[in-house]
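Just the one chain here, laid out as structure tokens, in the form predicted on its own.
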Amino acid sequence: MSSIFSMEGKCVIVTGGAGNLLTPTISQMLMLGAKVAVADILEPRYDQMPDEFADNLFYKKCDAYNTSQIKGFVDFAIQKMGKINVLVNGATFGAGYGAHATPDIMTDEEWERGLAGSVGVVFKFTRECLPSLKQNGGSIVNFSSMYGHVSPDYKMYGESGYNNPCNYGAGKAGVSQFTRYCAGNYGRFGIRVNDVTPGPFPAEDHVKANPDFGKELAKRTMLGRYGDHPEIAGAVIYLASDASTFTTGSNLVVDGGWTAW
């Protein structure tokens, strides 16, 4: 079974790549024997990377939000790489957090740039990345979230500064059904687009800085805890590989059970 999710051959754009979930991910597919360009605006984190695969890493810095600086990065993956064949779009920014997360108080420039960090980036660098995977056929993983399916509760966040903003969920529901959109219409080419959904995944610091918070998190899912990083590797690999030849246009969600209940 382990030949299905060999990553050999295998030429991957990672965006967002030097972030806290994504790190274990690029780690065990460097290990599966792909190649993996990364893109994000931070180095990768070297150290928690396979020393033995380091050729096969690349590494442009890259402002998502800048589409002169994703089209520079995508010429440079396939100068390094010699194509593409699996494109991550795990990268994300936004704007709102906290006091400014409702509609009533949510300014014109923080709702655009929020959408611009969710749904925007995901397709800037689908479109650039679709003459090669046309080429070459291949799979698109994109990164929705649990709150591009269901509701933030206000309650949960308390006083811990972390309220998620309308805009975030918005345009991650917009990611899933931009999704279904290239699947339907590059499946002719042999190009699969699927996306994965994250539940709670929070940044340490976060949970160390607020503990409360984090019990209110652990406590929403099923299995009664939030993810650890390297849990969301095995949801990608699978769609990255040979192992989902017949998926395409799904989403897999990996949240613990919280949009389950």
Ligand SMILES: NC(=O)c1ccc[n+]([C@@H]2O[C@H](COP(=O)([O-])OP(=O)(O)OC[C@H]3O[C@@H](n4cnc5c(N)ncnc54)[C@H](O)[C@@H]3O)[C@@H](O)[C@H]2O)c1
The other form holds:
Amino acid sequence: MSSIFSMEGKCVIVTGGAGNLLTPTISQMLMLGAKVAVADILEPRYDQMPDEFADNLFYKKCDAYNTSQIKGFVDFAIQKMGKINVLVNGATFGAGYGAHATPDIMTDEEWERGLAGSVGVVFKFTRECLPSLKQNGGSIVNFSSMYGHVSPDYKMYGESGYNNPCNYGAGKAGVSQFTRYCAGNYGRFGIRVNDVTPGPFPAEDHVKANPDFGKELAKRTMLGRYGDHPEIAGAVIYLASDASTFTTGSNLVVDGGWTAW
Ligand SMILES: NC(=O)c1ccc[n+]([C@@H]2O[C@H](COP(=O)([O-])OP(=O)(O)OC[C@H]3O[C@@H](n4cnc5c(N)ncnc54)[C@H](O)[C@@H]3O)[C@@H](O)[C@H]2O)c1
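I've shown you the form predicted on its own. Could you give me the structure of the form predicted together with the ligand?
What follows is the whole complex; the chain from before opens it.
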């Protein structure tokens, strides 16, 4: 008998798989038996992957907003893994970051790039994977953000330079709605669609460069600390695996309580 969290037989595409949150998630998926194809502009962090499952990890450079590259990547993933039955949409990029990321000064180009890098990448990768997912059934896990659900408090960010621009939160709110829309349309094909909403999981170099900012983030969660990157893995694996076969159209919040005060 295998665990309901087993990833045996799961052929997973992970966009943004070279990043902070998806690296430990992929490592756990491999240990649970998955095959994983990483779509990122950067190589996966091979040094953080379990050696014994190296043959189940595949990489091809892919810009998650470039339709022809996505099509090429999906073909590559099917060729390497045989099929796709899980898509994890984690890639993100943006524009307008900084101390003045507000609508009064944001340009058209910044606005559009931010939407492309938050919700646009999710739309495009989902569209290109749907033909394969419709054949096999499966699970899509999208990455939203607490800032797609609540607003950043400008008083906290000050001049740190880490302010989320308004296009990021608008796009991430869009990810949650796109998730519900897809869940409603593709459930009849055996495709479940959910999102995870991470709270504060700052990059190590941001916190090191600005310890006061790290303390401020920690203070605002109910647990009094910010998240460690591996703490997102359980939520993604729950939604990707057969542990969640009756869960669709939902949003799993992993934020130490930030949005629940
Ligand atoms: N870290 C947090 O605190 C936090 C909070 C809320 C939501 N999130 C969301 O979680 C997800 C993962 O975040 P993270 O902290 O690991 O970010 P990260 O910056 O470490 O990783 C993002 C990855 O996306 C890749 N990427 C950028 N542009 C790309 C493109 N055009 N095509 C393909 N890949 C591209 C990067 O190379 C990187 O590997 C993101 O969607 C992010 O918005 C993170």
